[in-house]
Amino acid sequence: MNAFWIILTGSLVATCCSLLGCYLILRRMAMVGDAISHAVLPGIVIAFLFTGSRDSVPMLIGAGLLGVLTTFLIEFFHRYARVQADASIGVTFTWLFAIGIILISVFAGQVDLDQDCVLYGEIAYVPLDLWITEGGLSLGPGTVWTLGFVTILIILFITFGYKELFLTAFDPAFAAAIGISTTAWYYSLMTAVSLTTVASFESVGAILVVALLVAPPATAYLLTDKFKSMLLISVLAGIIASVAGYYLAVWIDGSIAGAIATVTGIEFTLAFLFSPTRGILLKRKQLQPVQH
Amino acid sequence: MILQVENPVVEVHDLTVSYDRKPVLWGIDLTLPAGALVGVIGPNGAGKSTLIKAMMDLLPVGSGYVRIFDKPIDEVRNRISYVPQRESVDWDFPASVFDVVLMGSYGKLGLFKRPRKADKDAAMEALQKVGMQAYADRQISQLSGGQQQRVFLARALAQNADIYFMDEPFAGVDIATETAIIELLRTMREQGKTVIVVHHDLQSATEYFDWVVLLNMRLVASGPTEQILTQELLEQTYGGKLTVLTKVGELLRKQEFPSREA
């Protein structure tokens, strides 16, 4: 049963991250995902200090706000201080993450969080944290419920905002000209990334969220030319990584989160080598347009 | 020489745009007539693209205002279309030609609605108009420059707007595409649409447009092509680049503005 819960947790995290990651890499913003996944830390700690519990809802809200603040600061420094986009990302998230670390160390006595847990997560403990009703009925791990809820939110978001998310990623100027708010969709996407990150941090940790945000979408990008297929392949790659990663970790008796991320790297390498369209080994001859 | 028109489709009043506190456009005051093919012409860095982007309110504007169809722009967004510069998007994006053309329907559909059959038919029809129907399923990364431009044009056509802003649609396309595009623009004008085109080639400008806006950070001239494309106004626009100008001047004299082909 433990294996089931761990694999389910991994798959839910992978599903959210792989879907949102597709938009991030196509907007050339993969590193913004990285930034958000780290910068939500002070939000988590502050939410914890206010409520005194590891309840999911305040943490989701706290982290969500911090995530939006992060993207706002990145934009702000880039646009008004005229710092390069990557420098702006680097300054913003390391600074916010550092504040989070200081908060944890200062309030260490009151905060049931530690840096290792935030950075690396511990998916193996997921089955221990059960949600038990007052009647004594066990409903399974609380994390799975939180993640399940976030996954449903993300899928709804992408289903209903499909055409706007697609257009604003491809051609924001055209979107703005015909009256679709690029700012609103940008911040909605970033809020979704923040929610995903904070829902996932307990299980896979802040660093490995980045692997799942970037590697499965990058793998899918190499394997298809259609956007809908890219979303599906990306999710599939993420779920396969969760399953294979779990058994890899059991086999070598190592970190589960580390093994999952390793599998995403292997998937990417395979796609890079063997993709029918872009792989370096099996690449088809490019079709040349006929000159008239 | 800046001619104003009665009942303009576009009215720009005292428009100033700056990047980084450096002004790019200064006090632009102009009106454009309905149903015209308008060329926005000027040297590199004159602010041509900036002007049409400011007209669509895609940039923060320092001062002044723009009215389209005598209304604030946000009230008439669904009557506006835009053909951005080809290089402004990533053509390796995982999308097919049809996907891109279908984007033309997104503005009218509104939130949460998916394109219906009528929208798909309109997209296919637009592809036919630019002669790209055979490429509907083609991945956009496999297109040539001219084909990319046609796809962008088809997307705008699918929108069936009343006013079109086009940023350098003739840049880097082959002669067949250029001819096809100008034919299309003329058909659109006959249907009463207004088309505003950023253009950099003076020689073809005399032939293509019936209204010309000469721009070099300030508005130099705006009016019917025959009255605007004169040696004197071009010199004002382009400064002292005489060799080019003399050549153009000669060309203009030789052509004596032949009446436009019907």
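Residue numbers count along the first chain shown, from 1. What you see is a predicted model; the values in this text were computed from it and never measured. The term rigid core refers to the most C-alpha atoms you can superpose between the two forms while keeping them within 1.5 Å. Compared with the form predicted alone:
- After superposition on the rigid core, the Cα atom of Gly258 is displaced by less than 2 Å between the two forms.
- For Ala244, the Cα coordinates differ by under 2 angstroms between the two forms after the core has been superposed.
- Shown in the overlay between the two forms, fitted on the rigid core, is a CA shift at Leu231 smaller than 2 Å.
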Contents of the next structure:
Amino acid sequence: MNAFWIILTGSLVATCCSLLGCYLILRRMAMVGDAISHAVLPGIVIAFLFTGSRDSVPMLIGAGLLGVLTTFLIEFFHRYARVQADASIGVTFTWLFAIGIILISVFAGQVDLDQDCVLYGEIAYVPLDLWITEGGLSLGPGTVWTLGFVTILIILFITFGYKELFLTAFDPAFAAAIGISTTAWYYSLMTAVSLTTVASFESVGAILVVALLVAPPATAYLLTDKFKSMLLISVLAGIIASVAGYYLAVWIDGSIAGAIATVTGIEFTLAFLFSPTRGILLKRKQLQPVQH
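Any chance you could show the form predicted alone after that form predicted in complex with the partner chain?
This part shows the chain on its own.
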């Protein structure tokens, strides 16, 4: 049963991250997830200082607020300081992450927090975090319920905002011309990314969240020219990586999150080499001169 919960958790995270990652790749902001996962550290520390509790709810609220602030600062530096997007991402997350480390070091006697534990959760511990009712009924891991709720929200967000998200990603000038607020949809997308990242990294780890935000969408990008197909292929690649990664970790007796991330890299490599339209090997084969 533990294997089921671990694979289900990985699949839920893969679904959320893969769907949102497609939009991030098209906007050339693939590393925003990495920035958010590091920048939320001061929010977690501040939430603990205010509440004195390490319960998930205040931690998620504090981390979520910092995640939204991170996306705001990235856009602010990029738009008003005219810094390149990748540079604004790097400056923002390193600055906020450093503030989090300083807060932990200053309040080390009062804060019983470990930044490595906070940022790099272990997916293997998911089955231990059971949600037990007052009557003693076990409803399964609380993480699965949280991620299930987030997954539903992300699917509804993309379903009802598909046109707006599509246009603002592919042609923001046209979207603005027909009355779509590109700024509002940008922050809506970044809020969704922040919610997904914060809800996921506590249980599966920041590295795995970043891998699932980038690798499955990048794989899908190489395999299709249709955006709807890209979304579906991305989710499928993420789920396959979750299943295959778990059994790879069991086989080699290694890190589950590391194994899942490794499988996403293998998937991308295979698409890079053998994609019918963009595969390097197939392109070379097509370009070879015909022998007479």
